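This document starts with one chain, in the form predicted on its own, laid out as structure tokens.
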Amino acid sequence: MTLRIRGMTKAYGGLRVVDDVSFEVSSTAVTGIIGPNGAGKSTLFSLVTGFLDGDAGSVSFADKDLSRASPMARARAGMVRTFQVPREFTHLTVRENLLTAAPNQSGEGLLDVFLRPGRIRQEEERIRAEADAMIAFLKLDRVADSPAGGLSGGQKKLVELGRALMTGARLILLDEPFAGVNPVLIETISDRVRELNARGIGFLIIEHDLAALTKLASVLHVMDRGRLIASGAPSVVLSDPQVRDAYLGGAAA
């Protein structure tokens, strides 16, 4: 399956934020966006996962256009992002939060309820396995009953990681997952993405901890002011002057 962004542009007044960008991403690989703040990479995750229109431009997956698709569509497509600031449903806990992702609950629908609650039962405890197992997968087991709101950023990371699982996603778009997280954590999240992506779950990233980012990603895009500016192996785009200039402000990688 893969992630085709063709001409992407946003524009506010005389401003483009998102300025003709085109790249394609595998869900066979982990692939990084990095670029200095107000370079349009937060724009562009809203534009592709549909939470932002965009001026002009296509976003396709799996070969279907999803171009003037809502976010519910494209997550039901398989293409699914966090954000930056993890949304949690902060009075729910970890497990809580996890179940409301699982997608197509029989006991979502009224007459269901009252004509198929044995059903109803089965798929419950069912998703409630898949739950407690991705708990485990993600080492939050000390805290599955805890309320959400109550945890570290990096623990909400991770939680924000398993509901976009939960939703059966091939396609995941991280909006810095290590913002705000402890090297531990960091190490955690890295090496839960590294195992998905071993089992063919594909990874676009947002991050400014380029060390931890270049650990992870086999490709790197540069985006500034806008526009697209590099493409490839990390060690290549790093090295490259004019990524240099624009986003390490000349300085050695």
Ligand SMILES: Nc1ncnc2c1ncn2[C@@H]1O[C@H](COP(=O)(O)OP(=O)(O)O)[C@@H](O)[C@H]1O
The other form holds:
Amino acid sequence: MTLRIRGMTKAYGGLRVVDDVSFEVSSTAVTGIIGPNGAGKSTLFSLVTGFLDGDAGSVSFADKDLSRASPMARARAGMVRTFQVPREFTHLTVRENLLTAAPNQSGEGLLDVFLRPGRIRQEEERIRAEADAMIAFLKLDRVADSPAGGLSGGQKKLVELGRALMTGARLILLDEPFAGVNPVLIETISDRVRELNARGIGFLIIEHDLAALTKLASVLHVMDRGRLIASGAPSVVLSDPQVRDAYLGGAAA
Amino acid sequence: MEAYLVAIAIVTGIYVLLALGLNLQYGLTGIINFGHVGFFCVGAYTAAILSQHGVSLFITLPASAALAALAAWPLGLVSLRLRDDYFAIVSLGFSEVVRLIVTSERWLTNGVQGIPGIPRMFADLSGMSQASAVLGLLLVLNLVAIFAMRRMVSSPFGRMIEAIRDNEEAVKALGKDPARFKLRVLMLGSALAGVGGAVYAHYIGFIAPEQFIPLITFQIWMAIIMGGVGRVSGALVGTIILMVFMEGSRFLRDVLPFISEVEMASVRIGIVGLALILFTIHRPQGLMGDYTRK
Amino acid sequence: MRDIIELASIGLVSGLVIGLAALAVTLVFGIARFANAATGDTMTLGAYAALIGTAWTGSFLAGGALGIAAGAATGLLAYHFVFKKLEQRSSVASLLASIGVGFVIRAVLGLVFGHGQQVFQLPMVRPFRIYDIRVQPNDLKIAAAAIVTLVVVFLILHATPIGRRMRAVADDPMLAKVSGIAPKRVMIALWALAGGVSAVAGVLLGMKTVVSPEMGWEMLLPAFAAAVLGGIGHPVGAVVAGILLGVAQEVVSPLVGFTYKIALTYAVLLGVLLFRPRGLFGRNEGVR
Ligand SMILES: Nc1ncnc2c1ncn2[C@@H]1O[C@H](COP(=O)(O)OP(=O)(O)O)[C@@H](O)[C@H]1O
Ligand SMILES: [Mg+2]
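Starting from the form predicted on its own shown above, please give the structure in the form predicted in complex with the named molecule.
So here's everything in the complex, that chain up top.
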């Protein structure tokens, strides 16, 4: 399955925040997006997942055109995002956060809540087991029953990852999963991403931590001032003088 | 004295129905409904008009609930996708338009004169036993509402509406449409307000447009904010506090007879206003503390 | 045809009043980022203050000045005691509190002035005709006062340093914070300005009709509708939309009847939110 982004463009006022960006992402790979702050990476995520309407461009996933689809439809098509600032459900526990994400729950229909409690109980047992497995997988056991609002930043990122996984997504878009996360947790998240990728789930990751990202990603795309300025294998891209100039610039050291 | 207490208990029971509805909408789901009184009004007029045509109580109550929910349907369908604060304005406007309609369509509602002589409930009983029967009915209605709401809160549906309250964008990111859930919640809460309106119409016996002003909506807001947003029990506690305020202001008149009825109306508006300000600033989760969902 | 033009000219005047109220709404929405439901009651307060001022001094101009001062003071008090404390919270908290502020203002006005209607003692003047269109001299005065107010407000917004800073904050609160614009000063200027503009709207509405404790609250919906139609946070848009709404209300009132005039503003509000949420002049607002 492939995510195809074509000619994606978005301007605020006169400023093109995302400017004619096109590339493809394979759902069998881990792909990275890098670029300085304000390059338009998060905006690109919002455009691809339907949270923002672009001025031009098209998006398709698994050969299905999603350019006009709602964010919900895009997520159901198998392409699920997380947010740069975690958006956990603060008053729900970690387990409940994961449970909300399970698709096709008949208990979300009001009639069934009152008329078919037995069936809902069965379903709940099944997805609860799924959520518990996810909690163990993400090493969130100790906080499983705590409200998600009280977690550390890194744990919240894990909850968001867990939620995305619970939807059964085929391609997961992570916006700065390592930002503000301690090194041990970065290792955990990286390991999980690698394992999941081996199981056939694709990742598109925006990240500033180049060391951690290059260990994961087989392809990097570089954005600068809204434009895609380079794409390719990490070693090649990072030695590109244009990239070093734009991204690493003064901070190259 | 006993009759007075029963009368207050009945009005409290009606307000608790309204508060439960709003609490479901705002406390649990985060819908800013500033037009609650509009659905109360739809319910009251439905009951009044139907019973004028000899329809029995057993039909007017469910019909009022159904019509109020039905009135919420187009409103929710078109405006629940809007930003929270835009929905607040639109719903406030909705209740004003409802009032405009019942004021203008005299053929149906008798305009500003209102509808007098609405049949009482349990008319074959008399005096205290009739009032007690009404109170009993309200008790049953409230218990059913509370029971249903608890069931809902602990279901996947309830989990989802609380997720929506916490973060709507994240719900969308999971592939679920918040508007779908919010629409159902809006309609359910409105149905409760509609039932409340029907009981009110049958109990008071006379309704007119001036009884359905936005102040009622914000009294309910005051009640749920004081009682504790998001708690089913909060609706009850808050409404009782509200009634103490409102009835207290009535006693104030007995103590200070030089205050006119019109001035009392201003005092009540002022109390609601002050309560809204102080609670939003100092105790946004109400007297009873933070969201504890059960 | 002449009737329509006459209606339109009446609508133009009430549209200017709506436009002023919408201007107050949109300024607060653009800069403090919430829908201020106390706008209507601030209008009412301005009208009553102007009544007192006129009675004291015998001069309507002096009365109007007192009205404006009272409106500005109310805005500042509301900011200091309520909205400043809610700045870090969601816009819903401020919106809910603004309902409370409006109620408190209305309660005080009701207690002090009673619920009867009062009128400005304006000199009776016969209507005259311009090209066969009947014109009320009072309407001309109202329109002139509204236009002067608008000119002053736009001069403040565009030609003074604090006005430019207000617009910068409206354009991009993040950027404004980074570039060191003192938000507190901007807020004080905002609330004084919005309160003053509301008061002018209230005084003019009182001149046109009557003064009563409910008069401003009833203008709230049209004011919101015009602010949304003009594009939230867009001052020129609010005024233009207010005028459009005022004219449309008068022109359709023979068709739909007097009472449903107000429903028209509601329909416009809904229609705009559904089909063009950024209004006539607004920009696209992204979700961040
Ligand atoms: N709603 C908005 N209005 C105006 N400018 C915006 C808006 N959202 C983002 N921007 C601008 O777009 C640019 C790209 O932002 P973003 O996509 O968040 O960058 P990145 O994620 O690469 O750091 C930034 O300059 C930002 O200021
Ligand atoms: Mg970003």
